[in-house]
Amino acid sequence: MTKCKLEYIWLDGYEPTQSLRSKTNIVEDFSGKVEDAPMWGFDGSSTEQAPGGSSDCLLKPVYVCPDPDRIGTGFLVMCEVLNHDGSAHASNGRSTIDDDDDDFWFGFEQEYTIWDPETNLPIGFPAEGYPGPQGPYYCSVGAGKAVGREIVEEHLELCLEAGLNVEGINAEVMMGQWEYQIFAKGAAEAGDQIWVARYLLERTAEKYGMCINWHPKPVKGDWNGSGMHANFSNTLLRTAGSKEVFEAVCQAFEPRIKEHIDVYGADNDQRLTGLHETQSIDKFSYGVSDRGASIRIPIFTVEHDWNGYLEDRRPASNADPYKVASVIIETVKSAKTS
């Protein structure tokens, strides 16, 4: 019998902005598979999902990876939670995706800023003061612009392992800003695999004495802010074939600003004011090759005779990509395109 380590990686009930939790469940000769991985259980209570006199919450596996920290017996399991009766928790986003057949492509490009916690600031910004202005650290190389790379290194070497489909990392904007991107068929899997990337992500910055700062705004000022643009298709736009299809997809998000703000991640005001790469929160428009709108249409979806994908440029670095793919798919299925 082989002892298995099986991580339950899950969402609390913090609020306005959820937090990822985890405890190792050890179980002998694990397949692998997810319709392996048991229904586990845990206290509700002290994650902000349950009562103290009623806290028994579960956990339903929904995707398994290898842990690349524990090679060999080792397995993430992303979980969806659950009330005690096993209807789906009040903070389970994942259970208000529509999108069965998975239909629906999403590749989120999660943004992200390394934080000092002696300091309080990114890494690589100096104790008093600020370093130079933005315009050298984005994609950048060098002492002095590409700070915490050994980390997102590390990090992208993880991902890789563990069998996420990471399609690229780059040096951000600001200094100690970076992104990865992954890329998957199935609203539900890509949310997943950014959520395990996140877990991954944080792990690997506590070895270092880091945090990760997933405010859309860690640094006030003339500093960019950090965002998880959503780009998303399903056989409609893949095969539409036609400007006027896309234009009334565009158009069907103009009357749904607020659904969208509202689970676009907390305090995205402060990043989306039309200044650096946003357009205001407030407001709405869309454009080929513009990334300065709310959604952005790409020029490979121009030059592919207009099939192809939308970047919603909205969502904040914090939101949950469950919440944002289910409001997107809401949306776009609305589109009056016939």
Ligand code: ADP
Contents of the next structure:
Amino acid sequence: MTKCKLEYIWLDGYEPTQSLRSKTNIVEDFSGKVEDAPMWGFDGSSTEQAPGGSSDCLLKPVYVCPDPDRIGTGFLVMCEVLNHDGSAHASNGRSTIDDDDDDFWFGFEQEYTIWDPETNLPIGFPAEGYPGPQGPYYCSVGAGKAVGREIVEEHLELCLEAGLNVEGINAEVMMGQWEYQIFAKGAAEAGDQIWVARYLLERTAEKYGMCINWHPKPVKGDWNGSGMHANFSNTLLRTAGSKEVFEAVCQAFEPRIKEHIDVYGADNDQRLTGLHETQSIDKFSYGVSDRGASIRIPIFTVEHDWNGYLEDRRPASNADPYKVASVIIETVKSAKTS
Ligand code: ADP
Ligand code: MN
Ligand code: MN
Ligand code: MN
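Okay, that one was the form predicted on its own. Can I see the form predicted in complex with adenosine-5'-diphosphate (ADP) too?
Below is the entire complex, every chain and molecule, led by the chain shown above.
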């Protein structure tokens, strides 16, 4: 008999930005399969998810992977939050995803800033004044340019050990800002993996006494904000072979700016200004290879005779990937493509 440590992870009910919560469940001889992870519960009155008088919320396991910090006996268990009657909780974005056949593929580019709680500034920033202006930091190497690499490397290793489908990492435009990309075939799983990777990142940074700042504009002024570009495709886009189909899908986004921006992250107006490789928050545009557009048509798509994917550049680093995927799927399905 082996005592296994199952770390149940969920999203709290704070508005406008939900945070990760987790606690450990000891289970004997756990198989590692999601269907064998028992339902569990927590006190919703401590997470803004239930009133004190009726505080039980349920945790429904939806994604399981090995816990790389508890090798052999540990597992990470991503959960949906349900009300005590078994219905989806209002904070449960995952349950709103309409992609039963996993036809939608998502690749999220998660940007973030490693944050020093002592200075309340990005790691590497001097306590007074600013580092040199942006330019040398993106994809950099060397002290004074790439700061926090030991955390980033350890996080990458943990993600791979957990079996997450990380496709790459890079240093970003602001000092102390980094990115990882995760791709999955299936919108819910892409969201699960992004959240588990966020969890591992916070836990890794914790060991170094650092925080992860998910805010889309952590430093005001001439410093890049943080996004979470959503690259997406479905069978239609992967096999369209037609510029018109891509344009019809892009045009379906135009009248739905509000529906999208509502779930693309709090304070995104500070980031989507029209500067720093962004489109303004109240405008919509699309274009081939256009990094100033709301939706970029990657050159990959054009070079493959209009078979491929699209990149919505608007989601912020603090957005919930479940809700982002959910609204994108809704809009793509509403497109008039025939
Ligand atoms: P960039 O920084 O140039 O915008 P990245 O290389 O950081 O691009 O990210 C591109 C993302 O697009 C990757 O996460 C990749 O998995 C994703 N992607 C590639 N092809 C598809 C596809 N057919 N459907 C959905 N996402 C895709
Ligand atoms: Mn990228
Ligand atoms: Mn980036
Ligand atoms: Mn991108």
